[in-house]
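Just the one chain here, the form predicted on its own, laid out as structure tokens.
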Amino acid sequence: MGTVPAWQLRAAFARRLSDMYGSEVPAYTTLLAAVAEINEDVSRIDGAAGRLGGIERVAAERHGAIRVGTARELRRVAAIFGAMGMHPVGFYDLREASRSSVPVVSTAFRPIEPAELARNPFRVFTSLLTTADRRYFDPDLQARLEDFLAARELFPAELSELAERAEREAGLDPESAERFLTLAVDAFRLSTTPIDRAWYEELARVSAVAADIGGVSGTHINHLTPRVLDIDRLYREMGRRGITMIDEIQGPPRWDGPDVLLRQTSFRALEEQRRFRDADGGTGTAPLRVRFGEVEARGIALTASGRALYDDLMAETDRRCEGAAPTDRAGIAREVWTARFPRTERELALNGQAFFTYRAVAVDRRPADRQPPANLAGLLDQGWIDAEPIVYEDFLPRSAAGIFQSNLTDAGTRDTARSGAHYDRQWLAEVIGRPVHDPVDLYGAQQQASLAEARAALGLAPAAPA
């Protein structure tokens, strides 16, 4: 009968998981359709395109968004996902990188292994609600939302059962894979269980994101992001289709040296019908704005050096807009980056500000009159290694809390003279019982690991780690 493995499991709930989010948001289906048309036109004209990714796998790249309430409810979360190969990566806290309420801590599953990677890169962003935070919730506040978050049942019994049988045993059988990837798309559907009006307003008053998790029954996916080769391109196009868009694109700007990191942007949230329950008994419908389709274009990983100048740019942007017009920002950014980033992926490579996968080439391309050099600048320059940029396969707090922030119709309230509750990457592991990966650590080991292969291959002694 054979296994169906973590990785079939996981390609086959991001398919369907597509396809069910689609049915519901037609916008999203709209979205699909030119990501596609422009990825088919990018990859015809540019022999670069598959540098970050080839073609077939850039087509088949999602990622989506999910929200949770409780400790309990990301451990089952992490239970499914680990049944799918997944391991939480990252720890991202939305509550300080936006202007508005955002009260939520996050972190995003993923495959951590390249060839996983490689097979299918999906990733849920997973979001957790901050209820000990003072400058959101007083005590009375978040002893009625924890009641009312403990009551709930996200997962059925059966489906955290095939999970935790998935990821002992490497994968399902036939049968039990349709059951679970059944039970697993179901629990992401929107639900049509009527929602009690008063509490998700008084939940909104906080906060609209807060509404979204705590005031409904269910969880769902929040949206799902196709990767596209031009992103530009495609929010142009996107309003040629009739799709509103946010105002800009969130991340690094466009400009003439390295894609790096991630830039993302989405059409705002739509307006959904949903059932409301009145204190009378009676129900109704009032619309919602909570789903949106974010769309991403995925540069290459910065390594901390990398990443402490990005963020050195933004704030230099940031800086530098004050008082400008919005629709200046993109040109500002650019002027800062041309005048401060490194031009090339050479110039990356060799200062340590980004990662890269290394390959001794070919024996009937290196030189013949001359031994490899035992430094990265002359492999490199003599042309002994190739260097392929590792894609960037995580998130961005701040582009993350822009999207969300951007598809808010209320800034919501915080209580800024309050001190907030701390949340870190070590109590997210503790809550969710698993290591919580770093990311810059994931990249250094797989660059560390090539360059040693590297050398090997020309006969030299491995390279101290930078």
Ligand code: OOG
Contents of the next structure:
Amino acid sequence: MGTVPAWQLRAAFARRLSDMYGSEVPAYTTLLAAVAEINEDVSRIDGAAGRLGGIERVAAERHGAIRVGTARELRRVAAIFGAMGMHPVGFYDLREASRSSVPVVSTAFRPIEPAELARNPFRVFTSLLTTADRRYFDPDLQARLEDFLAARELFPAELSELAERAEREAGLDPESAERFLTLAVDAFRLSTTPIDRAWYEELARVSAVAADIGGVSGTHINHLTPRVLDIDRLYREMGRRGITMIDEIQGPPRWDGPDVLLRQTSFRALEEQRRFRDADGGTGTAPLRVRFGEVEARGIALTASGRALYDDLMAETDRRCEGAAPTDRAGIAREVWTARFPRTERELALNGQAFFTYRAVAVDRRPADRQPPANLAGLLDQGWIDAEPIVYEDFLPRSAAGIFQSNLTDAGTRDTARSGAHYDRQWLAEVIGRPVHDPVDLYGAQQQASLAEARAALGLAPAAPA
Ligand code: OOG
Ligand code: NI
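Give me the form predicted together with the ligand now, not the form predicted on its own.
Following is the full complex, with the preceding chain placed first.
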């Protein structure tokens, strides 16, 4: 009897979660059908489509999002994802990135090794409620909220035990794997336990996100996002299929230069009937909007300086959009990018603005009767090495905040006269009890290792640090 390794647990979990979500949220199934059609079409007509991950990877690729209330819950989540080879990467402070009341800080659990990403890149954006932030919660509400959260159990003990064993032993026997997957998918299903109406509404006055996290007895996947190779086409296609998307695609504009980072768009959460319990003990149903759909297109990972340029272009686009009609934004963004963003991958590589995997070309393809030059520009231009873009595997705080926001019916309240509690990546690492990786470090190490290997293959000394 073999062992089911972490990556197979991850791939099976992503697939089963997707099946579960599809059976409960019909619009998601519509989205998947449109995505599959477009991906097949694009990969047939565009030979370069596979450069940012092969079609098999892209077809299976999903990200999900969950929200939890306490450090203890987050540690449980980390163990469950750890069993699937997913590790916390990045720190996102959505309190600062939103106009509405979004009292959370977040990380993403995902594979970090290139080979693991290629097998299945499933990632889960995971948010933690900031109960100690006085802008949202006064001491009395904080205390009642924390009591409520401390009394609930998101995950059965058996699930946590299986997760710990899987991580310790690098996999599970098939029977335990089956049990683990069943319990894990169930843990992220929308709960049918009646919701305490008064409590939910009290939290919703502060923030719909706080109510979604701390007003109910369970957590749930609130969206699952497939990856599409042409997001502009998908956007139009969803309209044709009768599903209204939010009014823009977030992230970089469509333009004729390299695709970088991440472009996302979503449809608003649909009303679902939920059971509520009133103070007098009676129960009833009322509609809630908590599960939605999103789709994304992924591009090349940017270095710190590439990212600074990106942020700068977004800020310039914002300034130039003031007073303009919302529908003008895409055109304005495209102008800003055309004027200021590098037009080719080569430029991005040589400027040190984006990450690539470098490989020495096969011996019989190398220039004959010549010595390889020492510098990267010469190596690329004379055809000694190939540069394959590294896919951006992470998220964008502003898009994330936009996704949260587009699903709030009410902005909530925030006392801006008070200062917020401070949280950062280090703090989060201590809370989780595991390192929280810096995404730029991960991409940088991957690029560095590939370049060193390529140079060694060509008999060159390791590159001097840039
Ligand atoms: C998470 C929103 C962030 C993304 O794709 O940026 C996100 C949430 O709504 O809980 O998933
Ligand atoms: Ni998302």
